[in-house]
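Next up: just one chain, as structure tokens, the form predicted alone.
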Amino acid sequence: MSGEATVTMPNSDYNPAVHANLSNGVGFIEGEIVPISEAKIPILDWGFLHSDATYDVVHVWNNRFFRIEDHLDRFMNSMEKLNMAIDFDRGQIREILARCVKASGLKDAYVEMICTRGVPAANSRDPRRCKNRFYAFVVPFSWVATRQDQDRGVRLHISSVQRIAPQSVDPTIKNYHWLDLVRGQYDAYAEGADLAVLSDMHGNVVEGAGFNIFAVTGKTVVTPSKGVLKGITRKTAMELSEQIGLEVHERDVPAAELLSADEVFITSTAGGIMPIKFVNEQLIGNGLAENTVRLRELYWEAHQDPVLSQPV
């Protein structure tokens, strides 16, 4: 990675009388930032054909992100595992992000960083041969599943659908290999489900389309510790937890194991700490989830930790 590059963004200030609405979103493309209207990347990019590429996706709340050191940690790191590099160093792919969201106006807001493999040199097939590419774009905040579907009660189908095995595709580098997510979120709909969560090969849980999953059992919590992206959200769940008296566990989780949960939650950037009602339309627990309440308030109080977030 170079860091020697120069961040230029030439429009980052714009007329509203002549651009489009930027609360709708923006994107940074070829070092300028435009509407997210127009936000595009080359057809030829093996991030669009291969789906070669890896990603992170840092929140803004209150004017403020949160964990957006972890968020660069584990972007640095899926880069460097992927053999990608790019003319921005982490300094200035923090400034990148915080310019994307100056300009939209936004105060709560989903920004996302990417890398992508880029266009290969003429007739090659050849990875090394191709010039990485680095893109960001932020939109409004997006939900999992919004306050509404909580207070409704949120539903959670255990889908039929295996998970890409991480032998194949490594799930702690966050990537867009997520046809068999989508084949299990149309399972959940088929069943009158909100949400799926997808097994391994040995009727174990692993994760869903953008959240982690936890059961909560008497005092202990446990969490699938293979298979899946080890996300700041499960993180933050797994200190808060211990900070109540929670004792956590990283382990294979059964799916068994969640319909006799007394609480099931799931943890996501879009979304925070979610409690889950029904699982595979079994009402777990006592439908109060108590813990999961409590750690949902302390995951939003602790975006007011200097430690934990930073002023845009």
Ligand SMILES: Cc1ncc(COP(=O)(O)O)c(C=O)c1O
Given for the second form:
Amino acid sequence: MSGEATVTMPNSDYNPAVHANLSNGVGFIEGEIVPISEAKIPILDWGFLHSDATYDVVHVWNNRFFRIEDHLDRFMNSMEKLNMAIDFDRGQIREILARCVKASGLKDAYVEMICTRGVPAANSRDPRRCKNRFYAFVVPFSWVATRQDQDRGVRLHISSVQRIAPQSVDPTIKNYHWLDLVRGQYDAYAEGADLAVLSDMHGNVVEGAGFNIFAVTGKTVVTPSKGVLKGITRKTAMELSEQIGLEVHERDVPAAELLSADEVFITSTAGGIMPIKFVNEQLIGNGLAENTVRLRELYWEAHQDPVLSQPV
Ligand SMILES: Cc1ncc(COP(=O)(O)O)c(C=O)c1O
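Go ahead and give the structure of the form predicted together with the ligand, now that the form predicted alone is out.
Every component of the complex follows; first up is the chain already shown.
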């Protein structure tokens, strides 16, 4: 991170009246805040051509960022592990995100920061010769499963698609290697389900398109320890589980364990803690997901906690 003072920061006096519909979202591209429909990236950026990028998503709920420092930690670590460096330091990134949210006027928002490898020098195939780029965007809050979906009962399918091996792509670096996750989603739709969870080569469930997974049996909560992104919502769910007297274990979770659990839930910045009612068409437990519902309440209450959330 260079973080030099020469970097141009976006104009905080951005005039929303100039651009209609900023509430659809805004992008931060080439140092400028623009309406989301005008947020475009160069076609030669390896972030696009090779998924050579890392990103993070933090949400804003009721005008407050939730666990932004955890998201910034993960983003900075991911960039470092990928040998990427940008002109903005952590404080500047935080400020850019806040300015984008303010420009959008959104009270509840999905806020994404991205670092791409960038465009290579002419005729070069050497990643070291790319200038890494920073982009960001803010759009209205979105849900892996809306509250309405959750009330109806979310259907999860255990996909036969294997998640890309952690030996190939380190899942703790948040990345755009989603072809397996999307293929899993199509499997799920074919089975009449809403969401797919993928497994590893040993038949342990790992994660789905944008979410981590948990199973609750009695007073024990389990979540996969490896082959997964260390979700910030996963972390919150583990902390809250302990708070309500549940015992949390990070370990391998065989697919069959989901089917025999009392409760199954998923976690994501895009929706928080979300109960799963059916796995492979089988009703989970008594269908009431009492612990999950309690954790979900506590999760949203935590959005008022000044330790975990800060005003934009
Ligand atoms: C593959 C994957 N796993 C898990 C998650 C959940 O992480 P978090 O709770 O930090 O949003 C995400 C979030 O997008 C993800 O992409």
